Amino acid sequence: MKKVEKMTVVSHRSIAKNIYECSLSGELVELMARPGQFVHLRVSDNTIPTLRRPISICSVDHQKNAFTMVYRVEGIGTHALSQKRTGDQVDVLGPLGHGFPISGLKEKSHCLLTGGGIGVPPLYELAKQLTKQGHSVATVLGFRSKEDVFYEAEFSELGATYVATEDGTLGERGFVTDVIATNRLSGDRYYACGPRPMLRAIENNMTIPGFLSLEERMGCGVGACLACVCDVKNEEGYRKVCSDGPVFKAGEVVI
């Protein structure tokens, strides 16, 4: 079930280079249950920008009726969003898409979470829900440089956390796959979200079951416009990232 609502900004701050954390409150939060889902935002009352912006759900607080999203300013839409202040309202459509499945795990499973850049946020609610159910998590966060890093402390409160930066200014120098190999990280299941080259490398190297969340430009966000389709592996056809995903079982779609 999804709905449209004018939600209220309850906090908004910069947490890294061009990265913002924004919390919104409203009744729509009652519908947010599965980690990895996203919302589709209209950030202005005029026609610029024309399309909504898809932003992943980072964490949900049902007691406060609020959710938090972390986004990167990249264009006019996210720049307009970054100008919102506490008390302003944002038109929110959601929750959308199918999130990360956490059922089917044996008791006290160990899960490996890997995020790259703005693919990190949806893994935070996943980590919270997994640990709440008695599972353990290890998280690998990948960024370009130290100034891009965020949520290292938040993930560290939930389990072992590794940081990789491409220039080596924080954590281990290299990519998330280097950290996974060097530290021989594995588990009963893996989850990953980030740019496609990162997802492709993880899918090709991991030998345990996993799920991948795709980042994609979207038009409608509800499966009508076909702007975000991806090919299916081993059979003809396609999947819509917005309504069939954004999370897919590893091996299901062409990354």
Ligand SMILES: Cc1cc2nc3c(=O)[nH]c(=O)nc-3n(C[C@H](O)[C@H](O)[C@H](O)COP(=O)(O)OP(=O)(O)OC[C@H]3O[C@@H](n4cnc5c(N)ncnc54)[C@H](O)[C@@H]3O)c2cc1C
Contents of the next structure:
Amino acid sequence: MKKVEKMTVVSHRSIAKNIYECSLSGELVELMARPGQFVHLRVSDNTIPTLRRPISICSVDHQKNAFTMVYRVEGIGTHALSQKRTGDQVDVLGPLGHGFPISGLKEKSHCLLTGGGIGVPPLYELAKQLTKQGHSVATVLGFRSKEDVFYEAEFSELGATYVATEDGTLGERGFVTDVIATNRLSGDRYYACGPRPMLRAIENNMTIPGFLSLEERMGCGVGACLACVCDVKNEEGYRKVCSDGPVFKAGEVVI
Ligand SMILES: Cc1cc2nc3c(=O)[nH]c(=O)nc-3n(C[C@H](O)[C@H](O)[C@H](O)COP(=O)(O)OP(=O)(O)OC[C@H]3O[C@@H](n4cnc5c(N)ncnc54)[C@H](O)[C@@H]3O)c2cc1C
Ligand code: FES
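Show the form predicted in complex with this ligand, please, the one above being the form predicted on its own.
After this comes the whole thing, all chains and molecules, with the earlier chain placed first.
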């Protein structure tokens, strides 16, 4: 079930270069259950930008009726969002998409979570829910440089956390796949969200079952416009990232 609601900004702050953490409260939070789902935001009251913008649900607090998003200012939509102050309202459609499946794991499984840049946020609620269920997690966070890094401390509270920066200014130098290889990280299942080349490399290198979350350009967000389609592997047809995804089983769609 999904709905549209004008939600209230309860906190909003900058946490890294061009990265903001924004919490919104409202009744819609009651519908947020699965990690990896997203919301579709109307960021201004006028017609610019016309389209809503998709942002992942990073963390949910049912007691406070609030959820948190972490986003990077990219263009007109996310810049408009960054101007919202505490007490302002944001038009939210959600929760959308099928998130990361967390069932089907044997007791006390070990999961490997890998996030790149703005692919990191949905993994946080996932890590919270997996550890709450008694599983353990190791997380690999990939960024370009030290100034881009966020949520290292938050993930570290939940399990072993590795940071990779491309320029080596924080953590291990290189890509997330280098960190996985160097530290021989594996587990019973993996989850990943990030840029396509990262997802492709992970899918090609991992030998355990996994799930990948795609962050495509979107139009309607609800399966009506076909702006977000991707091809299916090994058969004809396509999947819509917004309504069939954004999470797909590794090997299901062409990355
Ligand atoms: C499921 C999902 C989850 C996401 N989660 C996050 C998250 O947690 N944090 C985060 O920072 N980002 C996330 N993103 C990415 C985020 O949605 C984009 O960064 C954001 O939409 C950029 O909007 P903008 O207006 O700032 O940039 P724009 O200025 O719109 O972006 C640059 C270019 O993209 C084009 N464009 C923008 N939107 C569309 C569209 N819908 N259709 C076609 N062209 C378009 C513009 O025309 C422009 O040329 C997610 C995306 C998806 C699909
Ligand atoms: S965004 Fe319209 S069908 Fe997916």
